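In structure tokens, the next block holds one chain alone, the form predicted on its own.
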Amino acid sequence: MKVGIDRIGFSAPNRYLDLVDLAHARGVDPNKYLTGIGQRKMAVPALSQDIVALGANAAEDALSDCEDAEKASIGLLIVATESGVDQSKASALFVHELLGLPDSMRAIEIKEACYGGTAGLQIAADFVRAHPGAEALVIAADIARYGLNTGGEVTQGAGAVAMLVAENPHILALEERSVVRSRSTDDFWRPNYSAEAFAKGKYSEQVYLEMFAEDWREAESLGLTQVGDLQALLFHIPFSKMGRKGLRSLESVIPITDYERLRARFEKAIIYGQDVGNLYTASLYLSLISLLEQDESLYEGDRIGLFSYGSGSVAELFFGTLQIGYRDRLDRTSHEALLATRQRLNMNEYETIFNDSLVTDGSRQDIEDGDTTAPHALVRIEGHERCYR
């Protein structure tokens, strides 16, 4: 039985930053922006547009023209991020209710840092494998931040991705076998106390790095790699160059055709990535759905590889192969209308949304809709309560 993912969809921030204009700002040459980690802009998302009004706003993007009847058959809602809003309560629940989706089914939220969307996946191919008819949704949701000018500042970005897994996929059928790997290291943290994120750059990179390798040497010793059927490969991006240094590590232990094919195609799968900025869980994703949207050279049937990253640290490097009638559930069209919409944010327009916060008292607070052309956005904080539209 095939399962893989039926449908796909994303949401981004109606606003975003040009990153040359960051450089100005900082006083740093936009070379080291745009050419030093390979990205051009970042989303800047408003208070109403949390993970769960973006998570819920990709949704009904994947789901945008599914009958009722499937909807029905959804048995498990996953909600994979580093941005969750309660301790307690699963932004899964919240998403739930906001999809209008019925009551017998469960909903669930996960965490391991930017590999959280790659288990949620995982977790419903096998779920639907082990439950004939059923389907599963899951959403990969997150914001980024490291502080205003900080080292990290220009890693920053926001965004959703949903995937709708299903016996028969008509995008990307999984395989079952992959190779994956988890060690405790220290390259990145967000402790329960703090809005933003901490990260040892070098390190991180490093890990990344052997963990791909590792992952990628296992995977050729079971024969999974078959790297000259291998159309295309694709990367955890929290920023382009990153992916872009995975794949070069093959510069050396693969044929110059092979390398030269997934090269071409990796520049790709970061167009949307290098416009949004980085989506943790997402990442991946938004580069899936890229390469699909953007490369019309790819056919039904050919093989794709995908390399999953989350700090902490968990690899997963797995494999599928694209199906009859794929470019069909794409929206290639509204996607860049979505991107090229979008406002450009001056400096001080930036720095005052990145600034605002959410009221921890108990008061209330209305909030300003970012995107009143988004179907669901955070609309105010009462009593601790969370009262969304």
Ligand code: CAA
Given for the second form:
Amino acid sequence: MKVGIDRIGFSAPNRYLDLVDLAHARGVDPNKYLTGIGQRKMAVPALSQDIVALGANAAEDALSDCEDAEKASIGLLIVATESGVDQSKASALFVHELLGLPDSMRAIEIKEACYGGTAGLQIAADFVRAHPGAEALVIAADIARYGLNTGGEVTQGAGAVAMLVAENPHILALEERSVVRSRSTDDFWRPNYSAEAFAKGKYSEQVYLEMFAEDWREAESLGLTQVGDLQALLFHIPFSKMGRKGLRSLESVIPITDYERLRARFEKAIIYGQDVGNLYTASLYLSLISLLEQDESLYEGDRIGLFSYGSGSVAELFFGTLQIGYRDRLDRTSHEALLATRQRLNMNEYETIFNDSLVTDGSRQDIEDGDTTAPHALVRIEGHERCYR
Ligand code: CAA
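Next block, the form predicted in complex with the named molecule, ref. the form predicted on its own:
Full assembly next; the chain just shown is listed first.
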């Protein structure tokens, strides 16, 4: 039975900071951000655009043409995030209500840093294999937040990707065999008391590359890499240079014609992420959307590899095949418009939004709507409860 991604969509905040402005403000050569880090812009979420709102909006995008009867066959909803809004209640339950999904299903939240989206996807695929006829909705949603004037500031961002996983998928059939490894590392973490992540930046890059090399070697020994057949290789992209370093590590390992093909496709796969920034759990999947919408040369039946990395750390290399008619399930025009029509913030506006925070004393706070055109937003917090539109 073929199982994989049947529908896909994303959402991103409607405001951004141009990284040249950030570079000037921080006294850094803009080329460090544009070339050294490999990013152009980063999305800046308003308080109303938390991961529930971003995740639900991504799901609306993915399910926009989906009949009610198909929604009724969703038996599992997973929200993967490392920017959750509650220590107990799953953000999936807020999303479940916002989307009007049936009660007769499981709705849960999972976490393992940026790997969570892939954990969700693999669990969803196993669920569909075990329950013929059932579908699963996986949402990866995050706000990457390191703090003003930190080394990680330029690698912030926000957004969400939603994927419907089903039998006989229309976009990407997933292979059951993959290579995965888990190892406790302290490269990046966010304690419960902190709104910002901490990272040992260079060490995190080192672990990412080591685990990619180990995954690649193991996949090779299992006969899974077959680079001649691999039409594209996607990476978790906290910033595009990180994925580029992963790909470059193969330059002396695989034939040059294969490397050049993967490199050309990599350029298409980073287009959206370079303008949105790090989406943690969703970064790899925004890269998938970018590749499929921006690359005109891929064909149905082409095989692609996906490398997922979550600090802490879990790393998985897995594979899929593009399905007949996959282009019909994409929406390049509206996604390009979404990114092109965003509002550019100046430094003062960015820092004001960054420092804005929700009340924590149980009082009522009406939250200014950052994007009245989006279907869902956090509108109020009162008595420690969150209310959404
Ligand atoms: N022109 C062109 N390039 C320049 C330049 C200039 N004027 N000045 C510097 N550069 C280059 C540097 O040579 C360097 O390139 P290489 O990485 O190829 O060597 C690059 O710009 C970065 O500069 P620095 O080495 O000075 O790095 P930094 O101290 O500013 O830190 C960072 C960069 C480590 C990525 C930091 O932003 C950070 O800590 N980010 C958060 C952690 C992170 O994203 N880690 C990724 C792996 S973990 C993961 O993937 C999970 C996740 O999502 C967090």
